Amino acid sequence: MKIITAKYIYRDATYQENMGILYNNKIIKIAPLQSLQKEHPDIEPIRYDGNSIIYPGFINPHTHLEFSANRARLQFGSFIEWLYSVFAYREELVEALDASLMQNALQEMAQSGVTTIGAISSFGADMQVCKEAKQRVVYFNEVIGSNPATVDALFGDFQHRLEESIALADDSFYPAVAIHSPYAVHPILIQAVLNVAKSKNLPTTAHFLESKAEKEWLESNSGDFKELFAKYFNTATAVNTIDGFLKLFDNYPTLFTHCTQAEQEHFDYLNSHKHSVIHCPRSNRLLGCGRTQIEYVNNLLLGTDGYSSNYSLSILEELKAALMLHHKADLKLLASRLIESITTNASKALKLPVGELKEGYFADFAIFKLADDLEKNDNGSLALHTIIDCQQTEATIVGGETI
């Protein structure tokens, strides 16, 4: 057994002083430092000096290591010019990957104190790495073909991949599944994959509502998607509606990720079934997608998405990002829901025990170091200065190890 302590601990998403936490690989007890210290006089404290901070590991819920070889290839700018340029860089990505350039995007989010990602994978290159990883991996197999004439084919590989990673399921690596959008998946092999999915008790996630361009279609038939499915596709109308998709996840709570183009009866509609949403800015920038309207959201997560579509994995820098888009929101409000949602709103979105200090929790950690002038004040300052002031954890610790 380990005892850490720092000056503050974050737990029930206040910052706690004189705390310490008992550990091995899981949160044994949490109490005033002179308390343990008195139970445990045989065990000399982890102390983090200064103005530092243990947090529960961060989690990102939202990325794409497949895509882990991008860097200027696919274009930025747009969605639609972003999406033709997957179509005719995909084959030449996936070539080019290894698994070394995946393990460098796993250590970069270590670095900024994930221990907990969410992998959406297409194709199941990225499974071995995921299983040997450092942190604990949600691993999203994903599902993706509108063609009905195909359902079969990618049910069946669907199910291949989802049994080996059942096969490689244990504490850190968690089998899960995954609904590309209403635009790219017929709704017969959404609620054939939902079936699993319930059966099995697996977490789900889904792209919707990320560009104007998805949304025209599928309210319209129209907009730049009519081209692109003509071209791609042979197709002049869209296999989903906005509302028809979301019905299919009714009474199964499900992450969904951008929502840029979302309205408030949306979100309405996600909050009132339990649903949560991933926000992932710097992609929704750089692809041109418009802002997240968070004011509505119950339940917000925050993601990297993937070197696809960003130009780092760093939670921290995604942190930032979010701060500065919402310009409208109190600086200091905003920061403690942005903490949250990497924290224990992820937390409850994955129903896993991590993203907070609890007893019974894995002993996941993210510590951080403020500047020695920095007073308390409020909550909101010591989350405000987490996001601006840092770029990189003082320690990662997995399962009460660090890595």
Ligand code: MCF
The other form holds:
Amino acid sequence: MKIITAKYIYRDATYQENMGILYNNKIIKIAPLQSLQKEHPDIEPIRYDGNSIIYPGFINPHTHLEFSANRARLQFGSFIEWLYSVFAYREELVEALDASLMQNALQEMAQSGVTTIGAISSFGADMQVCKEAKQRVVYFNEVIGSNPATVDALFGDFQHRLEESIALADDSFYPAVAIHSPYAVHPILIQAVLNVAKSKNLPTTAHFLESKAEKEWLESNSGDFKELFAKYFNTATAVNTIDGFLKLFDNYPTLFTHCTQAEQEHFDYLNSHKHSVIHCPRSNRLLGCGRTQIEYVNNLLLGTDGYSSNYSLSILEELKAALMLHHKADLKLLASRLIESITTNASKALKLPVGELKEGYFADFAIFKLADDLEKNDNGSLALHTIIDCQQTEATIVGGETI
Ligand code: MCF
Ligand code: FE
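If the one shown is the form predicted alone, what is the structure of the form predicted in complex with this ligand?
Up next: the whole complex, starting with the chain shown before.
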């Protein structure tokens, strides 16, 4: 057993002083340091001095490790151009992929305080690396395919990958299900994989209303997707409507990524069905997708997406981008909300004992040091300065061990 302490610990969305955490691989007790020391005089506390903060390890619920070989191969600036470049180069990118590229990506996330990731796996090429990762991984086996003739084969391939991941499950590797998007997955296939997810109680995620092109296609079979679907899939009609797609997820809270083109009515629907929204501001900017109206979102999460649509996987950089993007929001309130998005909110959405400093939860910590001259005026200034001043953690701890 160990005791760790710092000037502040982030707990129940507040910054508490003079507290200590007793832990092994899980958090055993959180109490005033003095009382913990009295109970355990034999344990010398690990102390972080100065303006230090112990946060629960951060959660980045949306990344694509299999695209880690991309640097400038994919076209940024417009979603449709990006998509054409994915079709043209995804084989090349997967061939260029090796374990060290994915391990570097994991390491980059760890340095920014991320101790749990959601990895969207399109091919299964990242399974072993995720299994061996120092962080916890929610491993989202992706299903994609809109042609009804291929549904059986795609479902079979999905089941195979899912079973393989289920065989590896433990408390740092959680099998899960990703449905690519309303435009790229046939509703029969969605229904089939959702049935599996529900029967095994697996977390689910989907890209949703990411681009204007997607929205136009789903609403009126028009726009930039028309030519793409004619060319690659020989079809002129979308397989889902927006409402029909959402209805498939009723009664099964899901993590919907992007929602850049969603309007208030869509967010109302997502909120009323207890779904969460994963906001990826840098990906959205780089693919020309616009700004998500996060002011309508109840349970907001924050993700980096992959190197397919980003230039770094640091969650600290993602927080900075979000803070700058939503310029009409009150600065400190937004900063506090963003810290919640990568801790408490993500914990709730994934239903895992991570993302909060709570007895019985895993001893996953992200420890930061802030400027000495920072005074605690209110909670908002600590959240704000964590976001704007920190480039990396002092320490990142997973299951009680420094990684
Ligand atoms: O989130 C970004 C942009 N939106 C959609 N898909 C992806 C992203 N990064 C990687 N992808 C993958 C996706 O998982 O690209 C592939 C899928 O396997 C083709 S997109 C039809
Ligand atoms: Fe994505």
